Each structure stands twice: as C-alpha cells, then as structure tokens.
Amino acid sequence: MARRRQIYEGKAKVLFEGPEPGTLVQYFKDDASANNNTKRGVITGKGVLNNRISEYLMLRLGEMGIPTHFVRRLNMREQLVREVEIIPVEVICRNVAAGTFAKRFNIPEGQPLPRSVVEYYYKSDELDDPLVSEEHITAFGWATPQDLDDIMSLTLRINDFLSGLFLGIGIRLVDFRLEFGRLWENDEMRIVVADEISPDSCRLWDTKTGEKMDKDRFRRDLGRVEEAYQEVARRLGILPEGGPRDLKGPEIMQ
C-alpha cells in the first residue's frame, strides 16, 4: 500500500490519510514520554504490542455495543480508524489511588477508592493538561452537556467491562485514560471512543504481587518495561508468535 500524506504526529502515534474518505491510518511508534513530555525514551516493540492490545480491547468494546473509531488492524504497527473530531478533554477513570491522584489527596498509593472517580483534564501540553470541571468544558465549548452525559455513561460501562476482563487474567485495573471524538455520519453525530487503550493509557497491577505492568515502569525507572507490556499481551492471549517483531517505520510521501 502506498504511503499516504501525514496528517498529525503525536508522542506515541502518527496519523496518515486513510485509503477511503473519512478514514485515517494510525501508526504506533516505540517512542515513550512521561511527565508532560519532560521525560522521553524508546520502548522497543511497544508500538507493535500497543497496536495488538488496543485492537483486541476496541473489538471487545464493540462487541459490548460501545462505539469506537476502530475499523481493523492493517499490519503489526498500523490500524485503520474512522476520522473523528477529537474532543480536547482527557477522561480518567480511577478505581485505586495512584500517581498524582494519591499525592493530591495524600492517600496511600494502592488504596481502593470508595467508588470509581471520573476526572476531566484539558488536553494541552503547554498548560500541563490541567484538571477541569464540567463547567469549564461546557463554558469553553469543548463539549455540550449531552456530550458529557454520553462520555460519562460510556466511561463507566468501559470501566466495568475492562475491570472484569483484566481481573480474569490476574490484573487489577487501577485507572485508565480515554479520549473521545465526534463521529459524523450524514447529518447525525455520535460520541465514540478514540485514540488507544493500552498499557500506555492504563495502570495495570498484578493482582497477587502488585507489580506494575504499564508505563509507570518507564515513568519511575523501574526497568523491564518491554517485558511488562509483553506480559499483558501474553495474558490477553495476543502476543505475536515469536515476540513483538519490529516493523520498518513509514516513508512519508510529500
């Protein structure tokens, strides 16, 4: 397939023009960043693993009737997605105190929360992704009250499903980040899950040992980052045979 025009490049992915109108090709990089891009590195094979893991989880969500932008995986590092209008708000669902949340409220990391807590953060590297309220989101026009109702409903459904899915393979879903977009079909719009769901966007702890199996291993210099991502894929039953073989990066056509 001829390489198409690059649309956007983020910290962990590149988006290219898709083969059909209304589609994009999402390419997963091995690049890693943390602490609002102040820490950078490369996790060998991460892009291959995240592509497979996100594909698996998006397909499972689709089976549950949860709409996503995912269409199909194209190869080891690329997937075809629907083009959506991204809502500039990151949605984080927390089940257990960890990371900045634990520090903010002086709660011991690992303490279960009384109930799942959903928070919103404005997507802005320049502003360090500030925590925002529903009032901010609706006042600045990032999303409507109806959009937020849909987002909250979908987030809680996803949390219930993923928590059970991961628990079944010995993994505790501590928290996770979602992005949503508006998918326009003719004159109708619906809110769908966009971006990815992977160890880059979830905190995943082994239920027996408490060992971290996500990007916190990179953030906190814990080592064995590649092995942790591989173990998540292995438990999900989707580790590529022979391990996460690499794929040559795309050649961008001007």
Contents of the next structure:
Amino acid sequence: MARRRQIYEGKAKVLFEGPEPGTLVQYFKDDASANNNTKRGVITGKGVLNNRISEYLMLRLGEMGIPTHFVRRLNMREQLVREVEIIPVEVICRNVAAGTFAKRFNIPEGQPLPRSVVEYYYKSDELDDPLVSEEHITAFGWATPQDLDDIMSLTLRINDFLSGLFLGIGIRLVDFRLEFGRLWENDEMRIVVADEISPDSCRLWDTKTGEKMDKDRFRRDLGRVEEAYQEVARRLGILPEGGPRDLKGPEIMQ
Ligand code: 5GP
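I would like to compare: after the form predicted on its own, may I see the structure of the form predicted together with guanosine-5'-monophosphate?
Zooming out: every chain and molecule, the one shown earlier first.
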C-alpha cells in the first residue's frame, strides 16, 4: 500500500491525508508533553485509549445534535475525521477552580465556581497560548462575532452534557479544552468540534475520592498515569477487557 501523505504532526497526534477528499486520518500517539513542551514522556497505551474515548464522546455529542469532525474509528490508533479549517483559539470551560485558573486568581484548587466560566486562548506555542478576549479574536480576524456566538453556545451545551455523562460514572468534570473548526458544505459554513476530547484535554476527578484521572497525573508526576486513563475508559464501558467482544455499556455509579 502506498504510504499516506502526512499533513501535520502535533505533540500527541499525527494527521494524514484521508482516503477521500475532505477527510483526514487522525493518528493518536502515546507521546505526552506538558508545560509548553518542556516536559515530555510516553504514556503507554494512551493513544489507543484516547482514540476510543474521543470516539465515544464525539459520537454521543453527535447524537444530541452537536456537530463534530468525527466520521468513524478506523483501527486501534486511528480515526477518520472531516477536514476542517481550524480556528486558532483554544476554548476552555471551567466548572471548578484548577490549574492555571486557580493560580491566576489565587483560589484553592477544587473550589467550585459560581457558574461555568468559558475562556479563550490563542493557539501559539511561540507565545505559550496566551489568554485572549473576544475583542482580540475578532480584531485579529481569528473568528467572527457570529462564530463566537456559536462557539459559546456549543461549549455550554457540551459542558452540560459531558458533566452529566461523567457524573453518571462517578467522575467530576472539572474543566476541559475544546477546539473548533469551520466545515464548508457547498456554500454553507458550520462550526464543528474538532481535535479530541479525552483525559489529555479534560480534568476528571473521581467524585468519591477526588483522585485525578487525567493528564495532571503526568504533568505533576503523580504516577499511575496509564491506570487513570484505563479507568476512565473502563467506566465509560469502552475498555475491552477480554478483547473486542467484551465491550460493555457505561457503568452507572450510585
Ligand atoms: P489549564 O489552563 O488549567 O492548564 O487547563 C485547563 C484545561 O484545559 C485542562 O483540562 C487542560 O487539560 C486543558 N488544556 C489546556 N491547554 C491544553 C492543551 O494545549 N492541550 C490539551 N490537550 N489540553 C489543554
């Protein structure tokens, strides 16, 4: 088989040209990085788990009418996605103070926020993804006010939906990061969710113990990183324990 053309290589994923025009193959690596690439490592099996977890979450979002770039999973590490024009803004939604937010406002990690807070960061490794306002985004032409209206309402719907989904399996959705892209169909443009939704891009805490089940285990050298990703997949019912035939539905926690 001819080697596929690589379009882009990021820290955790590689994008290849897809089998049909307008599609891409998204390959999930085990590589992990943090602190703007100054900390690097490998989380064995992460790519396989994130491919599955992101597939599961994107499908559930699709079912409730939230458009995403996801088409289908191809194999253990790859999924077929629609090619979109990525909006160079990371959208972060927070329910509980943690990470850079807790630090910026000197709030203890774990303090619930009075309401969900949506923030925008400009995607730039060179500038270390600075926090930006709607004014910056529209002035620099990264997105239009209409795009931002769509992004905000999609983000809040996603937050409500994912918070409930995770709560049902004993996980608190502390915060998460989304990327959006523009998808052109004929002359119509739609904003769709792109990239991935996984423990790499979400803070997930066990509701009973408060234990971190996400990439903070790697960022903060907490150990048991692989196990945390596996546990998220297991609770979602998507970790094949006895091979691919052993897929169960989500495990409801009391
Ligand atoms: P913080 O700003 O506190 O570092 O991160 C907030 C949330 O966004 C966390 O859930 C974190 O995992 C996610 N996040 C922030 N920046 C990135 C990024 O560059 N890549 C990914 N995958 N997630 C990010």
